[in-house]
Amino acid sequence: MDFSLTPEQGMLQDSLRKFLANEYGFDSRRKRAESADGFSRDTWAQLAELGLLGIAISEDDGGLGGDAFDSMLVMESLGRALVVEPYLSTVVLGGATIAAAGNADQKAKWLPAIVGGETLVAFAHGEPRSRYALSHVECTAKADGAGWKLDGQKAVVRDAATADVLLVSARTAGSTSDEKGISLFLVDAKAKGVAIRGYATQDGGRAGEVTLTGVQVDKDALLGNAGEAYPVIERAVDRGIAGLCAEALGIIDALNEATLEYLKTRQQFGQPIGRFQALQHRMVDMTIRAVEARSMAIVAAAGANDSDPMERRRKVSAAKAHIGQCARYVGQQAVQLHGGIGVTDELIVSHWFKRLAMINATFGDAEHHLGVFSDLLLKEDA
């Protein structure tokens, strides 16, 4: 298989990296993370002008009609620069899910606004007791007149406080852990009965606890068919995992480059510490992990589009598990090789490592996905 970039993909990657190098330095990123919104709306508008907010959306719906590898290149570059803008929430999880499951009216209403940067979306699915179980939904939606009434709680919803619309999963039938009976709703974040407690996360991002108390939505808020949203949610999460794998790859490469440069310049005993063979061996191991991570990120990008749910989950879980292990190794080694400054807030190395730790915990850590992959292998052999 040929993994080389097409000329168009090469241009996309080069232009985005140049843009981020010029506009998104470490100090600039810190100011964005510490602002009231936790990101820059000006930068978000610039990403929209570059067409990046519509890269995963078809041309018929106002996007660029890019494929999974185009999205991978974007997420890789955003990871390298530690971008805090809500790309994963709004574009990868929100826009792509509406494009996949929405009707013509919903696509016409929401997708152009997402592509243009006017509307931000948060994927409100996880709950306080759900952990990594996608079918665990306690939030309820009951038919109420011509619409629905929602009640329940959503936990650690990425970018919830700044979202204009929440993509909320709720149970319309069945018991708490049933795959059938789950529905998706588009809920105005400022609707009566919606309460959001936002907070900063360890990686410089933002998340929020969402409480829904008798929230009234009309019938047009239902995304897809009632009670049949589990496959849509599963696919959205797999798409999100593929995006996170690419983001982690960008960070791993950046950590390796920064560490190699440090080994070349840090002097000890009258010579660069990179001349010591033990440290060279560590650097080689980190490079090998980066190569492995790139291979698995490609597997995840290809797998996220697989129409077979079992095959898709097998590839995505394999990638999430292995990249999680690679990220932990590279992050730990980078911090150690930088010595005492490796954990300081003033050095970007510690921020790359924190983001890798958060990526590992999102949508299931390495151990969880290793278990999922093993279970799928046993099913194949049964």
Second form
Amino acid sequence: MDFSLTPEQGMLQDSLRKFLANEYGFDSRRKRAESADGFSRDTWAQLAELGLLGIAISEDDGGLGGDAFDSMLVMESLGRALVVEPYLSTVVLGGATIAAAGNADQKAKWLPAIVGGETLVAFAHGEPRSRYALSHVECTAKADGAGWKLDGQKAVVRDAATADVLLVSARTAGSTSDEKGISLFLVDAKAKGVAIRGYATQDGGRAGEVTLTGVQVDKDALLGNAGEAYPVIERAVDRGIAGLCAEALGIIDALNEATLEYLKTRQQFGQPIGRFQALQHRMVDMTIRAVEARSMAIVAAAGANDSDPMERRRKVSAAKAHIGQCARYVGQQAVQLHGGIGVTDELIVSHWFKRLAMINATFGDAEHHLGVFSDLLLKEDA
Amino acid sequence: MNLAHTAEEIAFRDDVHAFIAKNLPPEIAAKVHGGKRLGRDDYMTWHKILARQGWVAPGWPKEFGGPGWNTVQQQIFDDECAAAGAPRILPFGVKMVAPVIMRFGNAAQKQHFLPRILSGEDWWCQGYSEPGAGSDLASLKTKAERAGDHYVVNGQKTWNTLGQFADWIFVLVRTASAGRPQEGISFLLVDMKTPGITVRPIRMLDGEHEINEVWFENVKVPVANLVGEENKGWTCAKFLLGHERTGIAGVGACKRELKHLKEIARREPAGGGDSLMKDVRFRDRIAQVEIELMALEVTNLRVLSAEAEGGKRAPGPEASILKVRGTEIQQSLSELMMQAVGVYGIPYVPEALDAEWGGVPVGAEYAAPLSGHYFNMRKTSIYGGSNEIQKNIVAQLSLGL
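What would the structure be for the form predicted together with its partner chain, rather than the form predicted on its own?
In what comes next, the whole complex appears, and the chain from above leads the way.
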């Protein structure tokens, strides 16, 4: 057992943190979020130069061949700085999924462009009626000549409006909630019949509703085998969850540091408010959650790669549930302990808090994953 | 980073597992699994088995007879013992007084007491708390007055665990009253057979006799039994409290209890034919505590492997965090087990806690100890420095508040 960082991981973390400290102050982040794209393409190019866009992609496919813990370190740092660039969408959900499920041609076509920062991807899986059920796919793909014709709607697709290519799930067989019969397609975002209604999200990011009306794609748009995409989607989402857990961890630590600093400086009743035991104990409870959130982010990273599907499900869902609870507690208490200033837009605290809440609502909240974990107990041997 | 155990760690675990499987008497394991009362012999039998193997004091340095394990190995050993249903090795000798003797004792004390602790020849108990000095330990009043080559001790200690079986007690006494309350305290080793010592049982809320008051009335203690310097016992006291970290979170015991909880939930009816395990509201609560236990386990391993790497042994805020979360989870598990048996948590049949009792249990066989266990577990957030005190420690040492 080894929980220490390798020298390479230490360097990766240092260089990324330094870069973000220089380039990614809170005001600068706000400007990016308010720009037309909702992020900075210059920054994206810089992230590509740093090699970060290839972390999750093997060296054979033109990436750096990092492991789940490398991705964890990156996401943790991006979380802390509230980075709005589409890293999770393009790299974790997009690139890694194409690398895992694509054929040689697809990998050669897409991965170098993703690693180089030229192509942005959005993961268009969730639908208006699916909530967090991964197998609920109403969107359809019908064989049409040499290719497929797609119809349906995808809900709250992160970074949809700026994506060059959409990773779209659609049903090629089976009924609405069957795991079998789902397929994944690489769809050009500019293709005829694709309509994207983009909007801002609560956390300063961007998302969109994607409507597909008779969208024609070639047969080489199919990622993996027809009807067998469910496990691919599940793994992609699990990688996404591990990424979100790490991102939440970065935010939780940042919120605790800011709150601790505030407790030591803010004067009330003639002394720093951190002198009051009621607040000290609250801060300790927040610290304990941060310590445990780090443990569970490690579990998520390990879990997303677990070859045993039941173990993978257990670990990933346990981590998402637990970090969701930790994030809720730390976020709410950080705002509370900051008092009035904590509920203003001017302070980064409220933005960290909002991002945590939106992470919880992505790929299943704490209650959902507690339920998943709970139901797995029925499958345990007596 | 790598969550998995190394090949060496797995081989070590297999060795430990095989030894326990072969040597732990099944009737003792059955008592532990069944929540039955353990007697002095149960503890001593297992102590002596481990002593012969050289495993009774995992945290001791090799020169004093420890096995030379690192903290991760110690945790693996703890986990395997708990899973198998081994009685815990009582900490009072091995984990409390022995490290103090090793650090502050003189050569004669080391030579005399340490081998006897290892072999199980002496059963130790603790004399720290007093009615007026719990978490505020420095306010203790038990007095020791020097009279030639011995001290005369007078006063009262309380919350003494299993002292009814003990041969020796280590006591904090006041040898001077000037200065700050932490000054003027001394650390004495006292033979329980010394005239003037009275042990009075305190019946606890679960109806059991685990705890005592110990009264000292003109008890003569040789000066040779003073550990360290007179009036400098506070250093020993603090060292003792912060010493042992492995096992503090109780992960192994929690895993055993979780398994027991699941077995009960599978066997209990939910009230309509299905098992309680199929009741989604109850099952979610099991899931919740299991996830919390996962987080605790990995946190525990992170702390221990950092220690194994850095050779860090000093008490610190991590131990407080492990204590707080470990005890909260122990309490949740005990509460869920009691709730799992529903109305059969109500009958009070203390005879059923005796493994030898031949009577007919009320309800399922496993039900009898559960409520008592829940009541008893309330102590965990109070003893060893209440959880509120642990939070004060984290606030001060880790957060600088």
